[in-house]
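The chain below stands alone and is given as structure tokens, in the form predicted alone.
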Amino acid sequence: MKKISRCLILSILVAVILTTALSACASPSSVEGTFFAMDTVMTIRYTGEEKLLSECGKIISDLEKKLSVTDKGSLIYALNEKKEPIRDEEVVALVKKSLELSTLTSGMFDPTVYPLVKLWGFTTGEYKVPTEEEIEALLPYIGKDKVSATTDVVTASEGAQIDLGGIAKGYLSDVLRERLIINGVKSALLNLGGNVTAIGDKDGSGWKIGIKNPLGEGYFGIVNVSDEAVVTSGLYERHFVSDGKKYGHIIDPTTGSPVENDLLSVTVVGKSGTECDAFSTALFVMGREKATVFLKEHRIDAVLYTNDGVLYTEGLQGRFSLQPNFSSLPCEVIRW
């Protein structure tokens, strides 16, 4: 009888053994991750199989190398010195994508005005205000026709230099999100330097996203999203002060100087996340009277955080809503 009973209690011993193990593995785990490229701190959070991780963490990588404009390594930087002709199939592609933005932004979306980023000084951080020369000497080489991207090929004319910094962060969400979805993730937060994007839901409602005070700490909004991507552009993130004046890293492609009008921050919900990334920071160059025409005209759904208040599309109402603390904020929705 002991030995029956001993057999029976590691026979039951075994049998919950396995069903937990079997159990582990069909209940996939939540992950998170922290990763530094493009100048920012990069979160991922999912739930599914840790292998995932590091796939991410590859893509992350492989992408700043090719586009980076100070990697000399690059792709984007043997362009911008060398001239050297692009034939990766990948950035080819971004390029055309970014010359694409441009003319349905009418410019306002410029992957042309890395010289007069770097003659202001955010690519190295030596901060200068230049001349009006200096910046009429660049504006020349500054405009989307002064590059060429065939289906195979990206040249660019003699003087001129691009930086896809303004699209990188949202195509790489879009690349990272595809190949979350594709290994059968149903949950996730991707957030590339306040450059958001959901996947599914968060315990069966949406997430709910923060939408950053552009005049001080904390979030002025909350905006609920599902399977979209939510990015925002504004002088809060790169500037610097000359003579108590302060000066945002968005450059004007008109003008060639940083941005000057009654926008604080730009934030745009979508789809895309590469469409979000240059849509964010071409309606902050327009400004509010034309961002809102654009919006209307375009039905994207953007929030505007302006000198007199704040505006959001009618596409958004029941998903976006001020904080307690910004209650006293006007509001306004913008009506397709």
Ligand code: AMP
Contents of the next structure:
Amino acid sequence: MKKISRCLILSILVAVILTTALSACASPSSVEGTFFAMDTVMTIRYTGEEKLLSECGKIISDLEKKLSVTDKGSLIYALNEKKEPIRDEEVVALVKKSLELSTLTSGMFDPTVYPLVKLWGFTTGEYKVPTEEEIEALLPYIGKDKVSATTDVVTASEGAQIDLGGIAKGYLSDVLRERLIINGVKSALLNLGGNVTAIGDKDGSGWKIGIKNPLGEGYFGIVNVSDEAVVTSGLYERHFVSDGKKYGHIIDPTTGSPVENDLLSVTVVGKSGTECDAFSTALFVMGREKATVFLKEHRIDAVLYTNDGVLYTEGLQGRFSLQPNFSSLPCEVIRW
Ligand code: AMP
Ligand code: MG
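Compare with the form predicted alone: the form predicted together with ligand AMP:
Next comes the full complex, this chain leading.
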């Protein structure tokens, strides 16, 4: 999959389906397109001018070309492998935002985890459980203080490497959303591999977004949103099994190993896709107890699927519901 993505490099429009016949009249059409980028399938649906779809495709491929950790031509690759400073305004701003969110989450969201992501094989798909020594040898290179982002340049200290995979799709969803809105789109649903963003309120009733069952098929819950992002991080995403144990792609920067706690998935709901994305990753690392404290402290709306049930924040009351076949799951509200 990864290799295919490298070859095709996100820029390739896999399929474009115009759900309404192209007519000569200027009235907006219902447009849908699917792209393969950032190692995932991305679907964009909106009501508006069809030419916006190719603009979205270009935004997607341009951003992937800048941020990919594997594409030898990317800015992140050049920083990671050749210590070339990054001066691209957009990437500098995104790295700065990542470092701020790292501070806010006490380092649980950490864009410098890349050496560990690589060590465990999540970049290549050649998974392995490393030795303690191998992990410990990399820990000195992890931490936001290993990267500097001033107003116009990003640099990394010796051995440090950046991976914006925990925030890139959320950021991309914000950029696409903005582009659609300034071009008059009032109704859209963007699904960037589990990072969902809604524009408008779907005829006044709100968009109903399913939250994936982390233990199998289907959706365990539905959240109703208008003009918001719904971002999930979970164990069901990229992972491997070794000696019967499951290892997921989200790394606890304090231990250097994939997260192992009482959470199976975290879904964050909010206005900023960028922040929701970083928070979902960070909350997943924190575990139920710390995540609950963090959500209350910052009044962030989220749904936590834990070992023993589902928790959702007060702000989602009346907007979150369990699917009928999951109604026996214990469900509790996190009060502010
Ligand atoms: P997400 O699916 O948004 O939770 O992001 C997971 C991706 O972010 C992984 O595939 C890694 O590329 C990267 N990552 C892993 N652990 C962390 C972490 N603790 N902080 C930030 N990014 C991470
Ligand atoms: Mg994330």
